[in-house]
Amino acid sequence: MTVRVRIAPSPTGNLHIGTARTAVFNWLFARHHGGKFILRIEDTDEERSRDEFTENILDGLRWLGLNWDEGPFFQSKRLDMYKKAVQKLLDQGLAYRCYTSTSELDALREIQKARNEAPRYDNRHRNLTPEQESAFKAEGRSFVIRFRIDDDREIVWNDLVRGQVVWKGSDLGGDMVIARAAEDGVGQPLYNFAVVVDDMDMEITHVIRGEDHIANTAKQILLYEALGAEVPEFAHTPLILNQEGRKLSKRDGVTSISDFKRMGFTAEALVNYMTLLGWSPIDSTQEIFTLEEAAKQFSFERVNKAGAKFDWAKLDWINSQYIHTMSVEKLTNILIPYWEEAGYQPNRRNKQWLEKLVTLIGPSLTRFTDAVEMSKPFFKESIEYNDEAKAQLKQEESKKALEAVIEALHSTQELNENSSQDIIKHVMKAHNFKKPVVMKAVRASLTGETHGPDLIQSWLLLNQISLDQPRLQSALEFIKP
């Protein structure tokens, strides 16, 4: 048997992180068995269907480096092969049109609502005669297709996640709504149906999906047997968690794909710490690999079945890692988007002055959003001192700090790491001064701030571009009453 998976979002949104894990937990397991990968957009909710929002998930996969065997197939142009199905029901008794109106459901729901009861269908049009129908008919009453449940059924699957999972029949609601209406008979199928069809077709051997559709899969068990299909294998991972233990949700922030992207994430670690949301690798110590990597020992007895919490810490971390990694030459290229979004106009420096600047300032990104702001003394003509630096080029000592680094900058032929660190040192002997009383007012002076990467390094590559001498001035007019 080959195996056969699919991932199927809906475009009523951007690529959300839940569906990319299990997107993931998907591709690893159909590569871990040498199988395929089918993508389908499940878009039959033709109001809340948006092709900016399929452009969105399919470029948001591709980002992520999860590359399909099949597809992208569409649901919107397989209709012919639902209402097909949806015959071959009613043909076969098992299905029924069912003209209940909306005002007769709502007062259904008041009823059981006032009993304490759960929501359900009672069955009301399973067994209505011709002349039955066409007096609904004669109103002018529209009708759905509903799937007859038998709620004496007890629904029974082995899942790969969760073991052995059972369902009654009578706790599915009542008949289920397989199909609206249509002029011609009948129309648009609902999810369950539609997903059912299409794995069908699709050969689909294994459906994995979060625990949130676990009651679908009760459903979809009856409608796979009715339509004489080999039912699938069945893996429902578990969800998502924020901090406080609930399903993570936009209320929690970011969560689509291209909100990770654009917060300076790299492809490779987000789809790095998807893989560990609900799964560990055989050495529960290994934290970073590739796709490739986790493929090759991906196992179902390996995923948990609690809720997995979104940690921002850990996923930073990685992220880190996957950047401090890189070489300069692609860090610097991948960073001068960055700067140009903030206007910091990165072509007005030649190159070896740009990966000058992303190898002082790599080793500290954690994001390549990081980067702007490190980066700002750098390319701004003039800087700005936070309320730490305004503080130290305050004190007194700092002033005679910088009269004494300027006026050693006169008698200096050329600043190399050398002549700067001779600078530093002759100003501390001719003056008594503690080294960190000189470095942190020139870094103050440089920077703005009193914090940052190599000072000495940072002093030269700003060298390079005549800002020094007119930095460490002005900071010498700002400390003046």
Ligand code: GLU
The other form holds:
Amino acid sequence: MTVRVRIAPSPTGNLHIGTARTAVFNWLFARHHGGKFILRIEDTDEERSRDEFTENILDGLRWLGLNWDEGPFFQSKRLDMYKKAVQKLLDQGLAYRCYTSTSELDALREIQKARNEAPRYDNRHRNLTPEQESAFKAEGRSFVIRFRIDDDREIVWNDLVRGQVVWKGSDLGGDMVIARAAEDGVGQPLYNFAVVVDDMDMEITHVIRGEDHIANTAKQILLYEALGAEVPEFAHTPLILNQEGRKLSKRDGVTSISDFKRMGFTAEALVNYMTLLGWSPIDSTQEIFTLEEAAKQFSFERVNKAGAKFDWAKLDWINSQYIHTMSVEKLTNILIPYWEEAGYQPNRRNKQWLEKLVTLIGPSLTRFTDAVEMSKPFFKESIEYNDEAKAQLKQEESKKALEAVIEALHSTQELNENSSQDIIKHVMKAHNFKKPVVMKAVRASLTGETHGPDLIQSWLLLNQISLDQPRLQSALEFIKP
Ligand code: GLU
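Could I have the structure of this protein in the form predicted in complex with the ligand, to go alongside the form predicted alone above?
Let us now look at the entire complex, which starts with that chain.
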């Protein structure tokens, strides 16, 4: 048997982290078994589906490296097939038209509520006579198509993550709506139905999706049986939770893959992290791996039942590992658009200078976006002192150190690694200062900050665009009242 799995996002929003993580598990499972990973866009909800969301989903999957083997298939283009399947169930008497009005359903719900019962349809139109049907039609009532669900039925499946799952037919809310009224009398198929027809048609062997679909699975198994198809295997993956242990939602801020991209995460780090959201490798201390490496050993035995807490610190750590092992050239190319967006005009510098800057700040980056703040003193014409730098400069020793540095610079032919070290040493000796005193004064003057990358290298880089002396002078002016 060839493993065939699918990811079936609805284009009613941008690619969500939960959907992307489900895609990761599908992809890993397919690759592990040498199977196929299929992409299906579930766009039957005409009102909420939008082309821009479809684009965002495709872009996101591509960016993450979750390449698919077949598709994208669009449900909106497959309506005929669903309608045929609805007709089949109608012909077999397994489905029927239900004319219960919204107000009747509301009234039913009120009664159930008063009795403290769970809301369910009471199957009242299950066995209408042709005369009753005609009467309803004559009244001008519209209909939905319902599929018969036997209350006594027990639905059991062996979930690849959760083990045996048992559902009672009586807990499925009564006969389920599979299609809504349409002119042709067959109706517009709904989610649970279209999914089954598609999964049958695409010969899906394993349905891997979020745990929030468990109740749908029970219903869908009944539909497979009714349509005479073999029931696939199911794996319900744990939800992604926020720090409070609730399902990660829009309220938690960032949830879509494009947001993570914008925030400066690498695709490789993000998929690496998503793989760990619910799964762990055989060597559970291993935290950094590629999708291909994870695929080699992926199995549902190592997928947790419990929800997976989203951990920003861990994602940041993984991201920094990827950034720190990136070549300077690659990292420079990635950072250029971030600098451009910040208005820094990196095109006014040569490649060598940019790469030196990246060598300098690269090891301190956690996200690409960090580069904007860290490279500010190198791109901006003027700098501002932060509070710590101000306090540093206001110290008497800083003034003396800066005056001495400027003086020493006058008699320096060329500022290079050696001469800059010499200047520092000279000033230390002349005033009997400890090294940090001199370094801190110079750093605060050059960058406006008290912390940052290697000072001598920063100084040299700044000197290449001759910003060093004016900045040392301005610092003195700032110090002098
Ligand atoms: N369209 C569904 C969703 O986005 C997919 C459900 C499924 O995988 O069957 O949640």
